[in-house]
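What follows is a single chain, given as structure tokens, in the form predicted on its own.
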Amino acid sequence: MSNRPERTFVEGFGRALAQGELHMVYQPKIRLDCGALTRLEALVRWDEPELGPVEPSRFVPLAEKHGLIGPLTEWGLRRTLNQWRAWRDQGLDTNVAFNISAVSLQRLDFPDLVERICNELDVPTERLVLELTEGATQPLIKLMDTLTRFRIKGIGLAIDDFGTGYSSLLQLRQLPFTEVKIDRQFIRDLPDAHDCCVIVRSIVDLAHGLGLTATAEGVETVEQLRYLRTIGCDVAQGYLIARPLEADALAGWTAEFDQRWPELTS
């Protein structure tokens, strides 16, 4: 990409960003004991007139590159919990999810900042679970009182993509996570390739060996469900659950699965 088209590029992400162009939608998490839901997800939605839909994983490395960053964190952590908010009053309990930049981490006073949005909008602290990616986690080693001050504030902490990087192990046991998501890569020929049963049944009982919980990213078939129920993993996520919903359609997603679930775990 050349420096015209990317400045071209992060100008309309900006202005999407100020404008209120940008949307949130969630992905539920069940609890693979019983199929409850237990979280949802929230992933940011840029849909730009001329091309399309865009993908996270082009416009957030440019929003951290190019300044942006902090703004879109503040804006998707505010609608996040408002919807919380939205969905309590509605009598839906549940928990949610917000994906963080290691950028984010860098500001001294981000945790406060956290905290104090949950207190503006009336959020329970222990409600909220950030995540951050495995491979954003590696210079994170550096920000332990960071971290830290958010366990403190009883704001949950997962590793995302798990088992995708070079210091998983070192990451799990000096990091204060109070969840570990397997990475999809590995979800994905379960349950008929054999090295991927062994990694994820190794994953799941080092999660719980250091007491964390263990979620799997990607679950798209019944097979795969069974199996991760059989091994004892906590948590699932995927498209044999739910795409990414619109907030107004959890109500009638959770009722829909609700019906589902004796027939996926049968």
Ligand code: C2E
Second form
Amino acid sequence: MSNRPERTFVEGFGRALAQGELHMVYQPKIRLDCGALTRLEALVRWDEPELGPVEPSRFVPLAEKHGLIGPLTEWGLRRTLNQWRAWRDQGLDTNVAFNISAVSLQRLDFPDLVERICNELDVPTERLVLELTEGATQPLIKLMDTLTRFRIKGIGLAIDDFGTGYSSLLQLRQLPFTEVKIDRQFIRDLPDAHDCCVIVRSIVDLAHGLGLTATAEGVETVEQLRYLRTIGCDVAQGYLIARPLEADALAGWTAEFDQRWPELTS
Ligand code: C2E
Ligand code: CA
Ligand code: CA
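For the form predicted in complex with the named molecule instead of the form predicted on its own, what are the coordinates?
Up next: the whole complex, starting with the chain shown before.
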């Protein structure tokens, strides 16, 4: 897509939103103490008719630049919360995490919009966690008002890709986050790289010291998972556990993972 003019992108993306070329997939996060599903992170996909699947890292930044992130966010959030209700009706009691672009956070009324959508779709706000990227949200402290509004409404806040952006430890202390997601570049070389072990252990301790949930992303090997359990990391997500799933694949995955969990931890 990089060699196509951006104007073509804007037209194509408008069509994608209107004509249903976008869909959401959902990646499980599990509790490391017992293997139970704790929530699902919603990730957007674009099936472009000519190009095939286009990755979000290629089109989300362009949507931000061309004023299309608002419609994308609202569409994705509605889709995700509707899916939460469908799972609940099938007896799958879970929570959802949704990625928010820093651009959306510039709008002071954004927390009200999210709450309104939750109410409209009859989803308790406590079931939703928003994932924010520390690099993109810099300077975080300017968002204090907006972030506090989300927390007052009962919505959880995760700091995504932790360790790669600009945020200082002081900001982590001052801002009302509920979860820290340790970036997968620190997880990748566990447990062999001593420096990564030290960093990950420190972030887990830091998170716990501040009363936050520590989540490891990008968990791909059994050794990584076992190490994370030994240091008391709370939650894990990654290809070892599950790739992002189509909504209707969740029930099958749950049954399969329940069987696999004892092998992963023995
Ligand atoms: P992210 O929030 O850090 O999401 C995690 C990305 O890592 C996802 O890529 C996921 O498929 C991938 N991943 C998960 N487990 C593993 C693993 O074990 N190994 C490896 N190598 N990768 C893994 P994806 O779906 O391509 O999303 C990329 C980024 O695009 C996301 O990074 C997020 O920042 C953004 N994004 C995705 N969906 C949305 C959305 O609906 N709205 C916004 N604003 N941004 C989104
Ligand atoms: Ca995320
Ligand atoms: Ca991440």
